[in-house]
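The chain that follows stands alone, in the form predicted alone, written as structure tokens.
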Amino acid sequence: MRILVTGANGQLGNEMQVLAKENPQHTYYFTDVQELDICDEQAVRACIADNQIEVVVNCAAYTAVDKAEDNEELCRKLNEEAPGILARAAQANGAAMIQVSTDYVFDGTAHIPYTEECETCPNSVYGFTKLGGEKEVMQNCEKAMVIRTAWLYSIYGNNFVKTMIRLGRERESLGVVFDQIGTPTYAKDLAVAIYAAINRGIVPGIYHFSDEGVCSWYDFTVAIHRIAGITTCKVSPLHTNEYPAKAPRPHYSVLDKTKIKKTFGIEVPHWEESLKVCIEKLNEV
């Protein structure tokens, strides 16, 4: 297959590239905003169509969650106009596409994992946009999948495990949110979910994706710092109104996984056997 990654300099593009050397069946385009603005329209039907591109993967997005509360135009731009951009083109060729969302397309007040058919329901200018995306992507695109992913880290980009460990080394001592629930998620993890669907051939819908188990922010960090071997930090819980943040925050974002799994014949690995991997690999770096 031929693929073009956008967004490959990011936590999600890099773990794409270090796992093409498993995969070199394949003949990969991997572009950031150097290579190909996702944003002109004629460039990426260019791009994909002089490649003969077959399965587009976007792994570009506006992350930064409370500055897109400022910034929506921007956020709005990246996260959902230039994905119906790259489905409009994908479609023109004939290509598959895969699109990363996330969690945020919730509001968080549920009490169980969210499954794909959950109604989507998101309360900030970062959720809108990427919800906006996802529709751009499914109603442009015969061929595409959209993975919504959560709290997603790596040892690349900036990211809270590397924050975390950074701080713990920092500090004395440390306050973090414990009514947030979520699952944190390896983006090697996520990378091979993509892979599977790629090499499996790709089912068209919307899938849920992270590493399983539950946990609160709190929880992860202690577990970051015991992992990395950190003591002399010491961890206190929070409530969320007493760290205020811009953009409200999901207080729960369990994913269901079981569709990607049967899918795709996927096994996930529990989120704290990916951590201990994750920072054995930062302290190698």
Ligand SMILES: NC(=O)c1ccc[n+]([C@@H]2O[C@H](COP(=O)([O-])OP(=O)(O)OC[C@H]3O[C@@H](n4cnc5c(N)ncnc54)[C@H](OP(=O)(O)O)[C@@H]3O)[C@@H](O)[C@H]2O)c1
Given for the second form:
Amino acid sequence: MRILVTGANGQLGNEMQVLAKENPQHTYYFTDVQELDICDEQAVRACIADNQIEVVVNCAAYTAVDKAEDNEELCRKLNEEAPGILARAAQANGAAMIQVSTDYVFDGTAHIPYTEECETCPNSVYGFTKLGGEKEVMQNCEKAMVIRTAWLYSIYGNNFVKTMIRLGRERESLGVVFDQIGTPTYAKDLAVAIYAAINRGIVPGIYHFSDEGVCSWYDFTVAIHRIAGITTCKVSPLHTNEYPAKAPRPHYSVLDKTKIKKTFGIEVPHWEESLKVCIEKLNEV
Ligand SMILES: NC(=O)c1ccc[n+]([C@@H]2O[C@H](COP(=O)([O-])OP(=O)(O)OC[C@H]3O[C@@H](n4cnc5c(N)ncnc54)[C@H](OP(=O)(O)O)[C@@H]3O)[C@@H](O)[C@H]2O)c1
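Taking the form predicted alone as the starting point, write out the structure of the form predicted together with the named molecule.
What follows is the whole complex; the chain from before opens it.
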């Protein structure tokens, strides 16, 4: 397969690059904004046509959830319009597309894991624009998969794991919300799932993917500190209203992964096992 990966310098994009070495049967075009701005329709069309791309994996996005509340136009351009541009260009070349989306398309009022059939109801600019991107992709590309994921972290870029390790080393105490429940996802595990879909054959539709298990941000932080060997910082549980953020977060956004596991024969690690792997890698850097 001839595969175009956009946003290749991000967390997921980097993991896609690492796993490419284990999938040498494909030809890869890894691009970030310097090589291919996904908002530039002409450039996108030329890239996909000239390189005879067969699968587009869109890892590019506007991911600053709080800043998005003040930067709606840019956020919409990147998260909604650009996936539409990629989807139409893919369709024109008979290519498939994998669009990565988010648990923030839900409002978080559920009490059992969200399936792909659950009604969406975003409550942030980021969530609205990502949902718009899903629709653009599904409407404009016949061979399109949308994979919603959550709480992504990796050794690359800035993320919650790195921040909590830094704060844990700097501070004697730290408050973290315990009333938002979800599942952390190691970006490498998501990349494994994306390769499984490509290698077994794209089956169009919406899918959910996160690591296994459930926790709050507070539990996640306690585990991060325990695994990283941080013993000098006391972590306390906070209510969401004690830690106000510009964009509202879903209180419960656990994703049901049954469909993706069955369709592509994927085994998903527990979030704590993957967290150990990531922190070991961070210690090597
Ligand atoms: N992070 C999470 O917790 C999370 C949770 C759920 C879902 N997701 C979704 O998962 C996907 C991957 O997220 P991630 O955390 O890997 O994102 P990320 O680390 O923020 O990476 C996004 C990449 O896209 C690049 N980019 C920005 N504008 C671009 C443009 N116009 N053209 C091409 N590339 C551009 C960024 O470059 P710059 O850095 O230079 O801007 C960055 O390298 C996204 O779709 C995101 O919405 C993420």
